[in-house]
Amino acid sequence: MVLKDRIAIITGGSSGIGRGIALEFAREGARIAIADKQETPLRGKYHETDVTTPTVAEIEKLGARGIFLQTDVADESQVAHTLNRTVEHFGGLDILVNNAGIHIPGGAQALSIADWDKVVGVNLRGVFVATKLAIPHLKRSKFGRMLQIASVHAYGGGAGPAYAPAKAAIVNMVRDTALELGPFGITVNAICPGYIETAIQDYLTPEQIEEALEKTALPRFGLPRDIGRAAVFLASDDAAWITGASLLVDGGFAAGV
């Protein structure tokens, strides 16, 4: 188990990605605060169409410990209140994973710009709260980790005016983050994800889906334990010397554009 006892917040823990994240940790030995607005997971019309039970739940039954912390990672106070708690009931923390996001589709013309507001908000945003709230904690750890889910169209256009910039801005601000607790021991690095099978999907057509495969190099759709393994390696002593990273986790979609 290479995090045993070590000490986990994900955003967006209930559902798709963060929920495949907080499975692998689990299973690697971590303790795990689920921080989202909803404990129910989401059940998408494409995938994770059988999902209901909280992700709490399902790390119990790998033998992890868990909660559930209800966090709005918009919302300043919220965040704060889900670290103070989970360094409370666990005792620290050791890795920060910052998953949660939202999109909402639509152009520039057709995008209003209060929706460009709320998932600027809560996709660069939110991030950067989090991370500014956790870096104390983290500081005291002897392992601190800190991951950034951002995406493929970090490198590149077609999900909007808003999702992708503020994709793009996660991956500059791991490697500036990155510079400022290499110091301190502190590794910072990002995930970006292909298309993964998650309820996220939903907005998508079926057309716009088998063209997203067709772009896949590999003959499939990526997994939300794709995505935890990957973490799950970022966040243990084998990624050590590992900083300032921006980890392709896709398919090979991103190597035909």
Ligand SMILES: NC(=O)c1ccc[n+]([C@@H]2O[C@H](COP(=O)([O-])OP(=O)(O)OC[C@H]3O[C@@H](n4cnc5c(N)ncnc54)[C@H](O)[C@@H]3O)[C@@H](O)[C@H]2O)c1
Second form
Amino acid sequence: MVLKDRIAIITGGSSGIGRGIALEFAREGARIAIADKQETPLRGKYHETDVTTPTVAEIEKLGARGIFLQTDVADESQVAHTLNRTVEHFGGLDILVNNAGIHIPGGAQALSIADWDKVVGVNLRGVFVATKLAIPHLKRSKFGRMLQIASVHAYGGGAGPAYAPAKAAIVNMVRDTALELGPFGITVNAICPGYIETAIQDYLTPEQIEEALEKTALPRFGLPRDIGRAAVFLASDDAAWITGASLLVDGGFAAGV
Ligand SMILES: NC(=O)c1ccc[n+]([C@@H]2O[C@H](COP(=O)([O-])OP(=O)(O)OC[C@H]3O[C@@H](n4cnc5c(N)ncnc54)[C@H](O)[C@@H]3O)[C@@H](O)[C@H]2O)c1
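The form predicted in complex with the ligand, contrasted with the form predicted alone above:
Full assembly next; the chain just shown is listed first.
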């Protein structure tokens, strides 16, 4: 168990990739706070159509400890409360996973300014807020780790004028934060997933899904577990000398771009 007794917060951990990361962390012995707007997992129209059990119940089935803390990452007072509650409950914080994210479809003409603010508010501002507020807690850990979930869309256009720029900003933010936190022994890295089978894909048409699959070198979409295993590696002692990096976990999608 490479994360035995490590204490982690995973934002957006009720569903999809965050849930996949939580379950892999649980298998590796971590104690996990799920910080999500809702406890009930999202059910998609293409993927995760029948997921119903809250993540904490699944964590407990794996013999690990978990707690659900209702949190909107766009609200800094809620994020601060969640960090404090996690530290009180488990006795510290070793790993922050900023995973919560949303997508609102539409190009520059269709997307409203309010929706642009909403996407950037969760996907970029929300990451900064949790990062900033977690630093004092992570500095007290001997194994401080920060993991930001960006996207393969950080490296190209086509995913809208809010989502893709927010993800690109995260790739650079991890470099900046890695420089700042390196002297404290805290590593900061991003994972850039390709197309993963979660409810976030609901906005795509069946034709767009087929096209994304064709562009993925390996002949399947990713599963939340695929991102979970990469996250375990980056959170573990095996990755102690990796910081400021963004790891593509995309089945080869970006290899063809
Ligand atoms: N699935 C993919 O194909 C894919 C690809 C690249 C990157 N990503 C990124 O991975 C992350 C997770 O995506 P997913 O596919 O699991 O999405 P999802 O929609 O399946 O799950 C997202 C979770 O985040 C929660 N959430 C949403 N807004 C929140 C907020 N303001 N505060 C707290 N929690 C909130 C939701 O309740 C949900 O549980 C996102 O950052 C997304 O951009 C996903």
